[in-house]
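Below you'll find only one chain, the form predicted on its own, shown as structure tokens.
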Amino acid sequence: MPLPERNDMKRYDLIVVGAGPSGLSAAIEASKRGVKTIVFDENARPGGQLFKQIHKFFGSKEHKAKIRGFVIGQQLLDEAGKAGVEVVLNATVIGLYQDKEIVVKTGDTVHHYKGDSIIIATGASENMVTFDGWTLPGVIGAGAAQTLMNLHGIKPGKRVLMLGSGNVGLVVSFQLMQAGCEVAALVDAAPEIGGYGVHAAKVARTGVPFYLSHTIVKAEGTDHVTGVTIAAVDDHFRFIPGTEKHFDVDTICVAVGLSPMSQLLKMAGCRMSDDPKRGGQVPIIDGHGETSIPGLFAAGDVSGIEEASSAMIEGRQAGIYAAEFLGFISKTEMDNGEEKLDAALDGLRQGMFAPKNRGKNIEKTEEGIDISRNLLCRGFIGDDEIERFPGVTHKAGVHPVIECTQNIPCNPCQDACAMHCIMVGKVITALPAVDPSLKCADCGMCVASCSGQAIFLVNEDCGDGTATVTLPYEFLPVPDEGTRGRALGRNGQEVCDAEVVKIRTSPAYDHTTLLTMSVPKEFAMKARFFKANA
């Protein structure tokens, strides 16, 4: 029997739970079609995880590629404001009941709302692993580290060990170094790196060691973390005696995956599925994101863990679907709006890291090139492996060298090159290739535009026994021209002396500095990072 409607209950055409990338996107699309929409979020500011994300996004222009996450977050907020979306913050939705009634707690007050349609976009929460000492102060999640660094300007620690080699662990490791922390090691029980190779490579070339098939034995300390012991594990994830390694650290950062925050959907009585490939307990939804309860939709990570780019597209789709369900647009209008979004989402769901490929052992790229085993198991491409990829060419003068070796949905480099030296093609997961017959303008736009920091401009022979390597540099302080130091190889080890000969900054580079270093010409294809002398 339906519950009697309360006299003090506020009604809306559409209620969206969650003001992250998916929820805001859904609310925008619905509001633009005349739907009276309200969004609730438990946090003090909208935007969800976007405002923690200082790295540049992958994809193409339609996916907001090469734009930093916090900028995308502000763009969404501006768009929501123009669309007339009502956003209520510090509002925790504590109940979702039959007939689409929700209960919201703001401060010490509880309010009831009713929606003719509801979109759940609550996202995901961080997973945690237990080990001896895991409750000590100093053991934190990667998301917490990002919050401290990128929202509050606080260093999580001085010396950090990262557990987890997925994209979150790799990205946050790099951001920890950007914040001035030292990353002692990156550890994962899996035998292969789980995230994008370009993310791993940019961490490895700074000198951070990777320990795959290792995990934490114990965190050391009494009232806070003072160290950590790791050990190798066998195929059944059992510790191998005698393989223990100790690190002096004050922080252990944990990035071992995410779980959909689907509790409200379960509370509402939606049919659920336990799907490890989608992150855990997720609602069973149809092709329009509608759950088993008519008019109740799910979008973003709550329906399956993916990247924020996918969540935004799913959110926009959900907003269109809700508008059609409520009668604000026709099915034809819904289909027209859905078609373009489907194509954009399909583009992100291709390549080696597509949801359909999770758990598969992929040995070759889509072009038939052997995957770098060194990259998968050690975090960097071997010098003997790099030459087989189409982005690596040799010619006189300055030319791009692209060390992107996996089929990732991304093509900003192609758009950035005014001389058309770089080719990706219509399939955005294709490996970037360089046309050596075309002259590079040395503008640096490809270097700055690469979300994976995998492009270098190289002059292999300057005519005086030296070569120059231009690389993306996002650390402070930026070395001055004339600074002497050491060039590091892809493995983070010192390979030769180096001197900074040019520093380039530009608004077009979006806070990526182009650092050009001079090295002996025999190291032109090996030197990939600069470290100033102490």
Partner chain sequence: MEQELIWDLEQEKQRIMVHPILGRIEKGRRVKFTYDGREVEGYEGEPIAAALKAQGVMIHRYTAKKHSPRGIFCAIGRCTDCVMVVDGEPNIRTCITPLREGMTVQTQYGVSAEPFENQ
Second form
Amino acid sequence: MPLPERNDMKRYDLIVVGAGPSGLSAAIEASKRGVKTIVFDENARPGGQLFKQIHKFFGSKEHKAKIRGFVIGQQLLDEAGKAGVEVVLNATVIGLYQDKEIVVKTGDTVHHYKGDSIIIATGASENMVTFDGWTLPGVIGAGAAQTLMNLHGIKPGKRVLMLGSGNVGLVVSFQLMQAGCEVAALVDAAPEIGGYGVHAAKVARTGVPFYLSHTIVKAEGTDHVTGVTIAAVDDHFRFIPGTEKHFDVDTICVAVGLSPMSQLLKMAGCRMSDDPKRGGQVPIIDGHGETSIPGLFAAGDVSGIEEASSAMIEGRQAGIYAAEFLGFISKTEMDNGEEKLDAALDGLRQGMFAPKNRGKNIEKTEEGIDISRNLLCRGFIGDDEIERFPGVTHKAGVHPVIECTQNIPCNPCQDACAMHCIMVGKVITALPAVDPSLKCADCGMCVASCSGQAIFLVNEDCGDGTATVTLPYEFLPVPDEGTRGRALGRNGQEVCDAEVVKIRTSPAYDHTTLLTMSVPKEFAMKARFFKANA
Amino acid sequence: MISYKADVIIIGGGIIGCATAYYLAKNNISVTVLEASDYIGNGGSSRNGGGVRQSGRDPRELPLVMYGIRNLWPHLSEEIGVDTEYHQDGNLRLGKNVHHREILQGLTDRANKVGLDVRMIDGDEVRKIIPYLSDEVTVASWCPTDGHANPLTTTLGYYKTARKLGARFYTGVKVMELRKVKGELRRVLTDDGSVFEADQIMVAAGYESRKLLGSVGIDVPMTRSLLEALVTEAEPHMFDQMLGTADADFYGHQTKHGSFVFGGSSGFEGFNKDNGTPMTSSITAPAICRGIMKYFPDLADAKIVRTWAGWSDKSADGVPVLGRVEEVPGLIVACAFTGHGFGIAPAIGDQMAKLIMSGTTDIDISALHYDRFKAKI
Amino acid sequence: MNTLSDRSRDIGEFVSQPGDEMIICRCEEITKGEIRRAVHEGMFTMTEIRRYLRAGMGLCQGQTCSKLVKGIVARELKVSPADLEPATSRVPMRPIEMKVFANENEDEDE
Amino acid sequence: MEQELIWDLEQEKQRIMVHPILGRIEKGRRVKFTYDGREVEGYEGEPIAAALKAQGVMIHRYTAKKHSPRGIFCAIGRCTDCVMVVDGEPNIRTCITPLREGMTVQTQYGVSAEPFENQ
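Based on the form predicted on its own presented above, generate the structure block for the form predicted in complex with the partner chain.
Let us now look at the entire complex, which starts with that chain.
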């Protein structure tokens, strides 16, 4: 019997597959507790989705709110370095075998490793949807567009149509404009926007038209995309004849949801379940993220699609569970470690977009205020709806106007205001309220700190018939002071002439430029964006 | 408890069961096939290397496969409405040294004795047939009438057409026990309490057949071993022959799709474990790759896209157990194909259907009778 | 026996529909019509569809199309996609050259 | 925020010189490689697909059965639609393969660099 000549198998206390938000977080927590940990990632750079996410994160301070994704990624890398975590890049785990053995390809060699425990943190990949011409070059995933722009510095196209109004579709549409691409339209077959209203609002006010209850009929072009036709659909998603609209575009981005990349777990023989609420094929895991195979854990999007913030917390929990499984910490130490993290995770799983509320028809905010229907159906808050929200108050002089109308777990604006004009309160899903009795110092910190770019500083009457509106501006080129142009309303339509009176940048604003424009005072509560004259 | 009635019940939805069902249904015999897994053809039928060969076979089963290659394989695609991708472009069994030459010579002489046209050729002749073979190949046995086909489409083609002709198939139905009624085998009891009844019952459930046959006092001495295989990306066309080696380091062919399917061994086939479903071990695929590259340097850059494993029902003497079981009237057995049941399957289906319908076969299968296993002295 | 056990279950004849020409499996260029027809020919599971048509057997090993194929097969069988078994996943997770897969030199410790 | 363009080659319009959030996008060394016989340039280490996209190349291959054009789709090495023949080896995922000086990159027809008519 020929025995293969292979010396000892390299063995680790803990092997983590995937150096994204959850994988790195798991490795950090385990290493901090003495566990010999190695992380493999097939990409050239660690951080997974974090390094493609250039927007400021939601949540509270402990969730690293108002910090941009790629900055969090860097912080995580530094933390992993300090904790002595070994991260091996360009290392593709090609198989997870029995006995918790993996085979990893690095360069032109394959290596066998075994882990006393293994955490799979391989994240998710994009869903696809078919339409006539969907295989044409130029049809790409929204994540692909993010990768090209934010990782490789390449514009995915010149003029883009976005299909999908979940957070990815909204955020990537905004990022396309930041990269210098034009977004022709944002389309979704669903009747209501799937992602955060604030993400939709910051896209709508730049003039991008939203077409809900519409989807793609056909991508045009013989060799690559040269145009696209959309049409309205009825509530059975069938096209309504005569509603066709054509756009000349060279790129179509598809943002129709994510699926867990749970193949490694399925391959190893874990019990799986097909759970549409979690995005598809997920391992059946206990409260500790342990799969049906003892010592084999899953953390992050691979066990259920959520945001990177929850993926990081799930990762930390998995790292602690693994440390307990391996006997490096006691059960009580584990439980103590868990409490804080459970609370943080639970804090994120609240509000209108919480997993438990998916599919529910929410009519009123937690405060009992009717939600903005217009925001859901057309992507912007109606002029007749804006006044009923606690963030919108009126007084003389500059004051914050917070157009944040949905209960999402997020409170950086509260901490940003040194004058305490802004109050969210203990429950971080509460809508931010402005106390008009307190004086605003016009420091701009609230505008820059809002992850959803939903805060403006408004002086409704400067005394000379004009008003000023200060808005967050994250595009290039930044107009100079004195530039004349048009002010756009929340719906992206031109409302009046405008002139840039002040441009403020500061490291504290973290790349959000504050643009102050002067408009006729009757438009103070309408003008929300600025477009320079051509 | 539901009860079902049919002329014939076949236990095992692999290519043997589906082919037999087809040849019965073609003659208006009502047949029911019971498959334990959720998928038709999920055992060896969809995991083998696709060889349709005569060379290298034991003389006791050679007449059957020669019959199949002469009468059934050539027009099988039209008959079962799929592209079986059957190629009859010969089989090369390669060797590099004197030891290999002896093995190949032994196989060649044995086959010539029963009239199979197979002969020894030297390295240069081999490279005339397949120029990509390494110069280290110095000898091969060459059988021009061997070939290969696609086991997936062939198995499912038999299933599709038998089903269209009225054969009934049930998947996810595990047979627990066979039961005689007044001395004749009539009943099949399943895991959910159903009872199937028929005048004749064929057991073609691979290794699982042993436990089933035990319930009527019949034992087929066989073990199982976990064989592994791999498939590459599609490549430009290189060769049409079926390949094997004297050392059995690998076997396989290039498919019509352009991908190469190769099986091989780590030497631990008899000892591999699985976790409930056949699963590859971490050392075999690298071993198969090393085996292939020794003969095909040009395939070094070919990318592997998938590997898989499958249980082979290994009989004590290397050939299947086939035919009637006189002690249990109404029982037909067709199992223990020892990893080479694909190429022979059409002939088995055709002859077992004939046996079921008429009690006789065209080809003499007495040498494969169930009670041939005697002590060595 | 579950709903998919009886392969003679009446799911009606295959009737071609608009959109049958749509490519579903991008690697192997399998259309929606081919998948629908295969279901009516008795292929009631993802595994049988994959083996019968090659949908999901291409270079990406079904990572792009398996969810789409599952939706089509479920609709044709009038069952929920969750009733269909998940696509099997096998080593290797990514295509790997034979010479690399063969190169297990464990001695040098990088 | 200064906005100085490093160079203004017509075909480099697809590159983001300065990003409002990421600032200047650092690149590796500028290297030459050949694309379908033509000499072109890109940055060492960036994916081959990115270097080609900067030149406005959209079509990476034509499929085996229907000869239909395909290009970048997932950009993270999953869907294998962006494969091309690189240094003679087909089915190379160009969206995750770093560009090296002197690479030969060819449009893939089915599984080879030979156009269909002379396969």
